[in-house]
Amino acid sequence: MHLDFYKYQGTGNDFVMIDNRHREFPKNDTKLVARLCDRKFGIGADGLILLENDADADFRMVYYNADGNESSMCGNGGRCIVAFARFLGIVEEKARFLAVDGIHHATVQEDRVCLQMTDVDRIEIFDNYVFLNTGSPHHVQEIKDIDHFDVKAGGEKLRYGKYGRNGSNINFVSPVKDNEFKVRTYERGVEDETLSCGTGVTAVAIAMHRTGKATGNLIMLDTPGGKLRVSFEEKNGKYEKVFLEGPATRVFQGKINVL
């Protein structure tokens, strides 16, 4: 069987996109998803996303990590699927879609997508790190000399050693200037550093604000794949109207034999 696919990226976080409105993609085929995401034997991506019909929203987003397992929310993937839906003619400048963590709203202008993320009201602050869930679980830790830090080794140690079988995404952060931070992320499911992580930079922005390292409600995040911005409203420790904004572009499209 030949499969039509599209490749999208958001600040270097890349995804295989499948229009699955006719439900032709084999459901929960872990080996197939992992093969398609493999950078040597497949298309190559940090994850695979199915766009499906939904009775109560413009579409449904089903996200798989590069290891082939269905996973929690992906922020950059959410932005990319909105751009994909616009390309398919499903939406125009506004979108409302269902993901694993609920309904999301987004707007798109040219190649920039602004995605509303889930509210955050549980933030655990420890001596040298912060833990919170922004649709996916995230460990946020400040470090020095972030440019030369071994993210894979450091992230792998925390992902497996600290958080057990389910693991957590691990974010390392360093301040650049007021309300701007450098971020590098080790992603579970990819089991390596990715060029960007949407739920990760969202977690960093909220963690830095909650701990007083940032003072504004608009925060810039510099990732190896480019810049993202996160805005929010904070009321009594709860973060609402959380928005993740940045570029989301189609890289190429093609067909692949999946037999």
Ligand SMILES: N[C@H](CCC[C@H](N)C(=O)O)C(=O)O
Given for the second form:
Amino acid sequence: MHLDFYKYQGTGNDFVMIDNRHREFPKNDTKLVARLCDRKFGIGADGLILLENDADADFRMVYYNADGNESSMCGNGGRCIVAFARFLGIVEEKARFLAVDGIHHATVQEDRVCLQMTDVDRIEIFDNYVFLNTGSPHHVQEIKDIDHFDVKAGGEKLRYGKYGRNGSNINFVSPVKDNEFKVRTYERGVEDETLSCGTGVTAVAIAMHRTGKATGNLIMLDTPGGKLRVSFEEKNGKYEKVFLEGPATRVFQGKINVL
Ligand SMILES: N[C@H](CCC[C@H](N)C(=O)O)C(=O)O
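The form predicted on its own done, now the form predicted in complex with the ligand:
Next comes the full complex, and the chain you just saw is listed first.
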């Protein structure tokens, strides 16, 4: 059997994108999803995303990590699925879709997408890190010399050590200038550093503001995969109107045989 797919990337976080409106994809086949994401035996991606019909929204997003398991919200994947929906002619400039963490609104112009993220009102501040959930769980920790830090080793240790079986994504951050930060992320479910993480940079922006390291409510995040912009409104420690903005690009399309 052949499977049509599209390959998208948002600041280097890359996804196999499938139009599953006819519900033909074997959603419980974890091994298949992992194989499609495998960079040697499959297409290769950080995750796989299904676009499906939804009675109350323009479409529904189903997200799987590269390990084949369905997971929590993916910010870069959310930006890419809006670009995909535009490409398919399902939406024009505006989109409203259902994801695992609720309804998301987005706008798309050419290959830039601005995605509203879930509100954040629970931010745990510890001595040398912050923990919060922006649709996915994130540990945010400032480090020196970020360019030479072993993110995979440092991330793995925290993800399995401190966060146990369920785990967490791990973000390392370093200030660049006012309201601009460098971020490198170890992603749960990829179990490696990714070139960027959308819910991750959103978590970093909010954590930096909450701990007074950022003064504005429009934050630039420099990731190895490119720049992302996060904006928000903060009222008594609750973050609303949280937006993640950046490029989302269709790289190629293809067919893959799945036995
Ligand atoms: N790996 C994450 C989900 C994808 C997050 C990331 N790709 C993003 O852009 O937000 C997790 O299991 O929590």
